[in-house]
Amino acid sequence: MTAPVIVVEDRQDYALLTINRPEKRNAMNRQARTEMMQALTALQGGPKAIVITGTGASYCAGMDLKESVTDREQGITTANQEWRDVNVAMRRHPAIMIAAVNGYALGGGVTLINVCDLAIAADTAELGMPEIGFATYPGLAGPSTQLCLGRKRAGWMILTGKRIDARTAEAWGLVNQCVPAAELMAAADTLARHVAQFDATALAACKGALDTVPAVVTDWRQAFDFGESTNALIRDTTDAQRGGMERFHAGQRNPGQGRTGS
């Protein structure tokens, strides 16, 4: 049997998904796409956070272009749809997705960062979209970056094909934090465990809200109404809000409360 290329580890408070194709710079071939979708499905209703990282010097080099060329020669045209489905599944998944960017993230690798809710990058990582060199618009990395960045910064990546380093990615807002490479997984572990202390229903609702305002709701009054309805939905689903208020009135700290938010 072929060895798995998406390695799933149960870290108790969260799940760690590692792309294990270092000899192919962790490019997403059909096996990787299938296993990633299977892992996301299996983790539905499980851990509150999922960390995604790569093996070796690359985070993810995007789609496996050699396989894609072979597919086209054989009349197989499902690769892009499969990859799109994986990324949409990550956005719709109730768990908080955290990218631990250990190395090069190119093309679809940038998409794999953008669809995550939070991202930490090693200071040795580089992000880029080489598609313009193939006379191609980056079909997923382009739109997802344009949703995250202003026009000039997105244009720099799409129109020049030049890579940006992790410090620049942090300054631009493509990742939340840049840390020394040796500290990356420890930082991702700390962040995932911090997120996992919160109520699952509230986390999923807040994740959904990030995609709704301002992408769908842009009017201020509608946005405030949306905030109220989101909290009403949380209250209808879990007693966590009531428990939080009871702890507060009793002088007890809630998860994340306090100066350090620990």
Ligand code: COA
Given for the second form:
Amino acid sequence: MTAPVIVVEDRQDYALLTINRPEKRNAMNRQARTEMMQALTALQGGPKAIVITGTGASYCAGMDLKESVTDREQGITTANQEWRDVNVAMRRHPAIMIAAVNGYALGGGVTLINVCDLAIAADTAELGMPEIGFATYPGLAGPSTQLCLGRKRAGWMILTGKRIDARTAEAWGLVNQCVPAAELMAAADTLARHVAQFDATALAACKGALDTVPAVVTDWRQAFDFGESTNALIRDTTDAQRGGMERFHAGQRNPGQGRTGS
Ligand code: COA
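Please supply the corresponding structure for the form predicted together with coenzyme A (the preceding block corresponds to the form predicted on its own).
So here's everything in the complex, that chain up top.
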């Protein structure tokens, strides 16, 4: 039996998914794509947060380009669709996805940051889209980066193929935080546990709103209506809002309240 290349760990409040193909710089081959999809399916309705990281010097070096060549020779044409399905499944997943970017994130590795809701990068990490060197538009990394960055910054990555370091990625907003490499997993652990203290329905609704508002809502009135309807949806699904109000009324603090806001 082949060893798994996506290692799933239950960390109580969250799940940790580690891409474990360090000898191939965590390039996403068919096995990795399949196992990632299986893991995402198995974790539906489970942990409220999922941290994604890679083993070794690379977060993810993108699609497995050598397998792509073998695929082409064998007439297999499903690779891009499989990869798209994985990334859409991450966006649609109710859990909050957190990228812990431990090293190189190239091509599909950048996509794997962009589809996460939050991202922390080691200060040694580098992000880039080398596709222009293959005379290619980065099919998923390109559009997902353009949804996150302004035109010149996205253009810098897409048109020059130059990598940006983690500090630049933080300054541009492609990741939330850049931390010393040795502190990366502790920072991701703290963030995942922080997120996991909130209500699951509210988290999933807020995650959905992060996509829906910029994509669909075009004016302020519509934006406010959307906010109201999102809360109505949460109330229809859980009484967590009422619980929060009752706790506050009784002089207790909800997570995120109080002077420290932690
Ligand atoms: N697909 C398939 N194999 C890959 C790969 C990818 N995207 N990225 C790296 N590998 C493989 C290499 O072919 C090599 O395999 P081998 O030992 O069987 O020859 C192994 O991983 C190590 O790669 P190497 O280039 O020697 O490692 P490095 O530490 O010097 O450099 C990278 C690491 C990630 C900077 C470099 O491998 C790289 O640029 N990879 C290509 C990334 C890319 O273009 N991604 C875009 C995909 S759309």
